[in-house]
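Next comes just one chain, in structure tokens: the form predicted on its own.
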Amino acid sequence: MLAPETNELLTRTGPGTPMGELFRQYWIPALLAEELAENESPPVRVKLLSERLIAFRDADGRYGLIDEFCAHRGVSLWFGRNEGAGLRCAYHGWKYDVTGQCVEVPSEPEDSRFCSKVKLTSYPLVKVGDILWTYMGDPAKRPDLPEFEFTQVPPEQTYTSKRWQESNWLQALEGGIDSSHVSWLHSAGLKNDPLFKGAKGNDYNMADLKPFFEVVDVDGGLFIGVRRNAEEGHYYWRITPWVLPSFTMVPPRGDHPMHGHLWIPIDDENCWVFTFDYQPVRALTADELQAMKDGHGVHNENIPGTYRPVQNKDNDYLMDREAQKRGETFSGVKGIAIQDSSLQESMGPIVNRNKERLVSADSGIIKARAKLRAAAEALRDEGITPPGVDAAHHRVRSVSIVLPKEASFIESCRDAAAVSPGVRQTSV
């Protein structure tokens, strides 16, 4: 179980809150990068941790991440005018530019200085990988850029697909850190999914219920190491790596891609899921890159026009309990992502820790808490840089191996779980 007011502490992302703090300390993705593909594009809402924001590009082809509202009389910038050097408000014509400087106000003297003196807040956007991403704590501790390997590898080799998930951000990270569920809630997919089916790891998954948890500490988060029988002398281990603050990926299977996610709050009660899928080593093959889009994998099918899955709370994901009885899927939900959000989201907004019953297996969520609640408080409290940030810490992978029992699976994969450009991803 958790106290309240830790829970509290972890799960507010608000400005002037400590996990909120935290998040601001960090390059986060913001939106995609296809959302402004074009110079003067239609401006896009944005909301991250509970600040309303607004994303256009200007065009010269700059992107801007500003407040939404107009300083004038607080109208949403949203039905703004992306004209030439800046977003004009459609109410009564000011006019800003990508840093959120007013440069117009067409009802004023041509001699006047006002303009000068109003600017909104603003925050940098930039385009790494096909993500756009942003910092929004204080610019003179800006960090390096992004450098997970998923954004540095050419476009044929990667896709990003990002949801909308209608629960707090914590619930969501933690189902990303937990390999015991995988046995059950996504038995199914292990055998039908196209971008899962067919590695020897899933005999594996099937064969052994009872996963052993061994979680290491490492410079940028945790190495989830869980361990599972394999041949006579032999254990199967697949380690996930978790970069704070949400950064989390999926052991490989076979030759399918790798993947991953990045958890990013909207608010308390909403975030947004970033999900990719890249190729170390070669491009995405046409069926690979369709089932993605398709919505399988760890991807989904969102309403056309929206980032909301088209699997929902509103009609009930959808759910088939005939398909479910037939052992077509374990929960009756369709798909792997869908599957996942379908459960985190029936917990409520914000999930009460206090009433939870954790075990063995929980071992990685237990300690991924204890390290973010330990690198607020550091943060609040003496101002310390949390783990993380350094773009060094981006540089690791999943891994899933067979060892030998007396192996330690720290020691054995320390090279396959770090980024090795032009060196095949370590699977099973």
Contents of the next structure:
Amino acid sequence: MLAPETNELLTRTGPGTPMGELFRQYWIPALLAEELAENESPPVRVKLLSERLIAFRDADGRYGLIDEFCAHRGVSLWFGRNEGAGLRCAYHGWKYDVTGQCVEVPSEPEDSRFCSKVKLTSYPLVKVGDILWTYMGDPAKRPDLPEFEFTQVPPEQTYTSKRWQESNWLQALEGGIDSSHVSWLHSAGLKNDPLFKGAKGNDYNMADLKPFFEVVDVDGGLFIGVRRNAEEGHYYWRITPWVLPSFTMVPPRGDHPMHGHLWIPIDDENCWVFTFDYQPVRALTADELQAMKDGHGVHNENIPGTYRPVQNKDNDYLMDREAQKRGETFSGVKGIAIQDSSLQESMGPIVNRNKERLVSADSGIIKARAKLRAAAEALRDEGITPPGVDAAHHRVRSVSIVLPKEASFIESCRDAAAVSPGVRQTSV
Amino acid sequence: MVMRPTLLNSCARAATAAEARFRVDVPIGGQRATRVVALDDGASAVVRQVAQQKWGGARFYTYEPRPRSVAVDAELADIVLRSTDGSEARLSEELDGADAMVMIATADDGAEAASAIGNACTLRSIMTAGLILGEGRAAGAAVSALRPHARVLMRSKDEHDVTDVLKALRA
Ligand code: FES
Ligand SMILES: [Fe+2]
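Given the form predicted on its own above, what does the protein look like in the form predicted together with its partner chain?
Below: every chain and molecule of the assembly, starting with the one above.
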């Protein structure tokens, strides 16, 4: 349960809200690099943290993320022409560079200084890995660029997709922290999915449906450990890191790629789910890459030309009761990603957390909310920089491992749960 | 025959704020009976504070290790707890009708009690959770002591988590 005022605090991310200010302390994914694939690509509408923006790439390859609407009379610059060093409004030809600076007002005299006084709000847009990241906070407090491992490995080792989710960001994030749903909702995926099946860990997973949970508070966020019985005297541990505000990783399976998500508010009722898969020390195989592009694993199939899933709330997520009966899916919905989104969207745009009945197995979620709230309040009241801004906090990995019963997962996995370039992931 | 949705509320598109008005809205009934036990001195101080707040069905206890307090009764060790009102209480009686047991620890002084509580809860199918406060060696030892006896463990640097967790659980 969460009091209504705390729910408001945690779910609202528009300008001036405490959680909105929190998000504005971090570099966050704005769009995929493929959306602005080349110089002078068509501009892309981007809504982030309840602000409507336009992303473009000029003739010199510089990226810009600026106010969507022309300073003259409020026309959307999506209709603009990407011309050389800037974006020209289609209505009266005012032109802006990647910093939002107006560089031409054609109706003014040749040498007029007027345009120098017109500047649209703009945010930096920087390519790190396959993502264009932005920072929407105070320029004076701009942190180092993100260092999540999936963005740091060579391009052939990593793949990122994104999908629109029609729910508030927090209920989406909570799904990434909630390890206890995996043995139910996603159970069939362990058997069938090309990006999951065949790992030894899957057997432990299915053999012990009453796992124990352990939540550990660390500087950048949390580690959530789930243990199941393994061979005599041993436990099989699955360890999920969460880094504030919204980075989570799924514990790996065998030699399959490692994956995770960033859950980014579009506005209070919609979010982007950026989904990545990578191998720390080897290239993704052609089969792995194809499986991801086909929407297997934690990815999904989008309607061509969009980032909206083919299975969405307009078609009941292509519910297939027959497949459910045959045991091919647990819920009748195909694919891990949409199994999650279908349920999270069904909660309503912003779920009423005052009505929940949490149990102790939900401790990861309870603690994550507490940390988010504490971070937002400390920022608001004392200006304290929140956890996860420091790029050192980004260097985490998920882990799956078999340990002797008496071992502490957090002590035993200090190295395994940290990024070591050139070292393979710890995975069973 | 494949049925097609007829009304908005008969398909997933009903997941809107407007349709949320029609959700069945009855007060959440059935109090959860939570027992909270502080296993050592550090934890007792926190639990005494927390117990002052307004709670539903939760009851709070501290455990003071004393030679006489562990009485072996048949195969099951029963222990004596101290209620926050100062009275003594037997674990076996206090577990009557309980749904969840939350053990709070800052060190491993209460290892024996954790084991007795864990076993008693397992026997009665009562959910167990452990909250370990603090950092360093003592907290680490507390984690090891509690791990076999708590289905859920939370290791935290923040005392407020005791209140947060209990509130979230509607204790
Ligand atoms: S069983 Fe968890 S939401 Fe229904
Ligand atoms: Fe999931």
